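Taking the form predicted alone, here's one chain by itself in structure tokens.
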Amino acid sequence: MSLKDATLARLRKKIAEVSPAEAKALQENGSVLIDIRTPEETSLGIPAGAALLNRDRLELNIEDHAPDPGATVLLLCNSGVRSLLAADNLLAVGYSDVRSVAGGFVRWKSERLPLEVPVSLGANQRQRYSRHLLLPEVGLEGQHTLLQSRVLLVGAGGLGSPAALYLAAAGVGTLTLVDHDVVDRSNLQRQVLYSDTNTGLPKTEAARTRLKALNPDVKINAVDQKLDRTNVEELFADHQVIIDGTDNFPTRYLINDACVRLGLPNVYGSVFRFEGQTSVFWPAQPDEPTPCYRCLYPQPPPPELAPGCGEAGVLGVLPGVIGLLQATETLKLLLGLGDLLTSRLLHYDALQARFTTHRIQPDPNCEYCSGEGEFPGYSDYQDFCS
């Protein structure tokens, strides 16, 4: 008898084997079925409802799928050999009831048991997003979700630059950039999407070239228009998240009002000299009532108290900090992860190296998000903010 045959004979005395039909019945009663085959093998199909956990990550990530070491765990490979070896390892790390599916996927398929085709990525995509795939909270399904996502950024400047770069790198499938400005040399101190050779070009076109070079997977819609009340709903339609990377109050209020009307999350950011702030305004979120931008700022401040970066200046790295926080909240929104900055305003003081969080309550009298009455319509924002 060969060493391989002797090893398998020993394992079969130690580890229970179940037929595919028995495994399916156990799965329906709450047992965890884990397919340990490689992505190349699983691309053609997996047992319906099975969790995917590649053999080389099994011991490290098994708790994400089977947190109870006393639960029944069913392992399936292609023919029933690797699953025996893997089951022996799980027993060694403390799992008490691990069983191998005899005959593996080959037998499961031949017995015509339910199959599903899993989400799959190409070889280049698996390499590009490998660090996401290692995160159980993201994994293959999460990365596929990102690749199907649609995000719109209003403003391709200081805040929009880092947000767009990192969202494109993360594989957000469609990014729409709305900006009607051109690249000016004074932008280059903080707007890292651009280089000196882009001076004079429309920002959206220069940004599209840079982002496509970073990640060809991503579709970039370049909208060289000024956002106003005549085009805002058409532009926002078919997007899941809106990022406010603007630097003026009329557009901020317009973005807020359109997001409230359409039920979209508004990932807000703002910078001034050495300070920045960010939040997520999403009154329509399903969990609980949360405020909109107008709940925080019912009225814009007088212009003399809120000069723009062109008048007051801004530390070049500051938009990078706030823009990355906006990108982070956007990825959390798309993936359904963590605690969002809804009902909270995160303030950053660069000189003190200090983050401060402030609670924001919904305004019960807010005419836009309180739910009382019809949508008030879009204001004359220039007059409102002047």
Contents of the next structure:
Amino acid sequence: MSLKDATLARLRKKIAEVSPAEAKALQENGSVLIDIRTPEETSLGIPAGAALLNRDRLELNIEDHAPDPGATVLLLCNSGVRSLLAADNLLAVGYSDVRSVAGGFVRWKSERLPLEVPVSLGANQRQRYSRHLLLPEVGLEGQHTLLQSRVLLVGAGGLGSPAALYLAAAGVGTLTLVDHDVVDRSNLQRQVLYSDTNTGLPKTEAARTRLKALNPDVKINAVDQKLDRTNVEELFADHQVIIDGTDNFPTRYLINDACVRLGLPNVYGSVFRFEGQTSVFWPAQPDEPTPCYRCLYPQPPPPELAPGCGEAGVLGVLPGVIGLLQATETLKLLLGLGDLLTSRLLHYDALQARFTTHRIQPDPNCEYCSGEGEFPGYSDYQDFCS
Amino acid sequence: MKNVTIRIPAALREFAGGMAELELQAVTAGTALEKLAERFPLLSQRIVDQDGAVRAYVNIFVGETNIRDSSGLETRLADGDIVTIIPAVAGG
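Switch from the form predicted alone to the form predicted in complex with its partner chain and give that structure.
Every component of the complex follows; first up is the chain already shown.
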């Protein structure tokens, strides 16, 4: 008898084996069924409801799927051999009831038990997103969600640059950039999407080239238009998140009002000199209503009291910090992770190296988000920053 | 009287002699702003209107709480409170 056959014979005495039908019944009673085959094998189909955990990471990640080492764990491979070897490994790390599915996936399929086709990524994508795939909170399904997601950024400047770069890198499937500006050399101190050779080009065009080079998976819609009341709703439609990275008050109110009207989350950021602020405004949040931008700032300052935009100056890295916080909140929103910055205003003072958060509440009298009366329409604020 | 710290935002520091924060004694958020106005009238104009109401594009927080969600200018202060002024800024 070969060493392999002797080992398998010994393991068959040690490891409990169950038929695919028995495995399915146990799975229905709450036991976890783990398909340990390679991504190439599982891409064609897996037992319905099975967890995917390749054998080479089994001991490392088993606790994500079976936190209780006393629980029944069912392992499935293609024919029932690798699952025996893997079951022995799990017993060695402390699991007490590990069973191997006899005949593996081949038998499961031949007995016409239910199958599903798992979301899958190509080989390049598995490499590109490997650090996301290692996070249980993201994983294959989360990455698939990101690749199906659609995010719109208003402003491809200081805030939009880092946000767009990191969202593209993260594999957010569709990014729509709305900006009607051209690249100026004075932008390059902070607008890291652009290089010196881009000066004079439309920002959306230069951004699309840069982002496609970073990640060809991502579809970039370059909208070289000024956002206004006539195009805002059409542009925002079919997106899940709007990122406010604009540089003027009239557009910020327009973004807010359209997001409130369409029920979209507005991931807000703004910067001035050495300070920035960010929040997520989302009155239509499913769990609980949260404030809109107007609940915090019911009206913009008059032009004579507003700090000038171009002449105020800003530390180049400051919009990088705030834009990346916006990108982070956007990824959390898309993946349904953690606690969002809804109902909180985060303020960053770079000179003091201080982050503070302040609570904000919906204004019960807010004309736009309180749900009272008809939509008041879009405002005509004087565009004093252009 | 309570000893409190007022934090001045970057956007308004030029009207407060360049100060990022200062300490003063006050009982309510409103009296703190009045004391601020005595020292820096131009700063005060940007925070409150002629009637003394906080402007629609400025928020005053005592600690984490917006005074708008508390008792407004009557919001009581405690020793050690930090009063933060946060105006709308638009830069991007």
